[in-house]
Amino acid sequence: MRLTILALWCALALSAQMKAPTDEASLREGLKLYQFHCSFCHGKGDDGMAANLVTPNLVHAPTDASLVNIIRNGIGGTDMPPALGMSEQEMLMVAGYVRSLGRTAPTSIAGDAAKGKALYLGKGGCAGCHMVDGKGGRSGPDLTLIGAMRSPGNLRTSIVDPNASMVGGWSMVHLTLKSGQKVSGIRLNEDNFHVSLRDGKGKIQTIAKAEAVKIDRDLTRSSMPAYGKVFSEDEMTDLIAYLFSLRGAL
């Protein structure tokens, strides 16, 4: 029991200290690891449909030991697999080049995020469908904490053109029911008997198939209008800077 004890302890002391190499060769590796692995989904960083990885604060990785772990086993819930075929060292070489890629990260953007609050309020509705810091909507994704994960240039394509940066488990689900009836909503779950789904009004219903005369999924389609004609040239900075500035307690 001792010796599992001090084994544990052994092995939280090496993770508290793990740091990712900084050195030239090994960001190097890191990139080459990183565009075979990584880049698939994140892009050059900050122009993927996955996380914004060019900020200095990764939201789920705070330390170097953290960000390793989430390459090795991913994040249950979401997009983000495991690691397959890297060892532990590779997997600290891209952890280092993630890490080079947050020290170079723009820490503002141009516009006026007050005027950028206004508009989301306002003009845009997007409190209508998002939430922020629990007040808005939930038939959108939750905004909070958006400013860390996304970067300027992926924000500003999901407002001008939401399709080409579809949110993974934001798919639409329309059906039409036998009694005519015709009912709406995020695709929260599907099985060979039930379609689950959250309406417009934030309520969530579970409707047996049986029930349903045609289903339609928008699997490639988001359920979010495109605003690229909505805003002019400089109300889409101020909000992109509002959005930007949207980072939680980081």
Second form
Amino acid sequence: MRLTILALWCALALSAQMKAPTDEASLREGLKLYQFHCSFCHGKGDDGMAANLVTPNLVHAPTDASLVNIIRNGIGGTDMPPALGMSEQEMLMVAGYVRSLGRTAPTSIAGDAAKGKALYLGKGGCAGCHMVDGKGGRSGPDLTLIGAMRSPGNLRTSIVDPNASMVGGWSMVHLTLKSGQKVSGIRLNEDNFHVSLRDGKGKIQTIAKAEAVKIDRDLTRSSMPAYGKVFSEDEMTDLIAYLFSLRGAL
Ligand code: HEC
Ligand code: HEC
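Next, give the form predicted together with heme C (HEC), keeping in mind that what was shown is the form predicted on its own.
Okay, now the whole complex, with that chain kicking things off.
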């Protein structure tokens, strides 16, 4: 027990002054490790299906220590996994490489963000479900920082084919109650006896499972409509430019 505490204390003391290496040899090594461990999800950094790493401000990793921590432990509740079989030194080199990506960013991409915003608020009706800077609905994830979190490619997939890039925590649940009444909503919580959901009107309901004769969970189907046919190619480019520009106050 005492040893574990000592080890923990040492790790904390070390992490406080942890600095990712920036020399070229380490960056090259970091790139190799990145390609092996990370590019499957993050692509080249800004063209993968996971978080965009080509940004000077990583939301979850303001310091090198927190970046190494994310690499070591992953991000709980998301698809970002803990690193497997990487030494402390290797994690530092990957961290150095990831930082180097951000020095040139945010990347400027095609499209007109102002026109995209108009589409977001108008034709798209996106604000009915999504919040940006505290304004909008709660039937989908908050998009205030979405540009810092996702690559343009991933944003496009989210809009054209929501089922192909489901975000965890937003699955739907459908109940048929003994009374015959049907209730659907976003599943917020579930234990052995109850299901909590937010229905289409934004109301939170907690229903005893004993009251239900049927419970269906949609784990792979998004409640967000697919917008592939709603927007022209130019409009899609503008909409993505708008979303990619959303980086909060960072
Ligand atoms: C299985 C897919 C997957 C792999 C492999 C993966 N990641 Fe991630 N990563 C994600 C996802 C998904 C997120 C976004 C999590 C969220 O929703 O906040 C993420 C988020 C991050 C973030 C936070 C970004 C921010 O803005 O704060 C960093 C940093 C990161 N990953 C680095 C790495 C590194 C370095 C590796 C390789 C050692 C790696 N990831 C491997 C899926 C992955
Ligand atoms: C009926 C409600 C609804 C509408 C309307 C809607 N969305 Fe969504 N959206 C969701 C839900 C629920 C999710 C989470 C499940 C998923 O990933 O599909 C989501 C996910 C997303 C994501 C992925 C977020 C992430 O963390 O990766 C983006 C981007 C997005 N929506 C953008 C839009 C845009 C742009 C529009 C308008 C063109 C729009 N949404 C309209 C409900 C909606």
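Just so we're clear, the structure is a prediction, and the values are computed from it rather than from any experiment. Numbering follows the first chain given and starts at 1. Between two forms, the rigid core is the largest collection of C-alphas that superpose within 1.5 Å.
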{"item": "CA of Cys38, rigid core aligned, shift of 2 Å or more between the two forms", "value": "yes"}
{"item": "Core superposition between the two forms, C-alpha change of Val54 at least 2 Å", "value": "yes"}
{"item": "Core superposition between the two forms, C-alpha change of Ile159 at least 2 Å", "value": "no"}
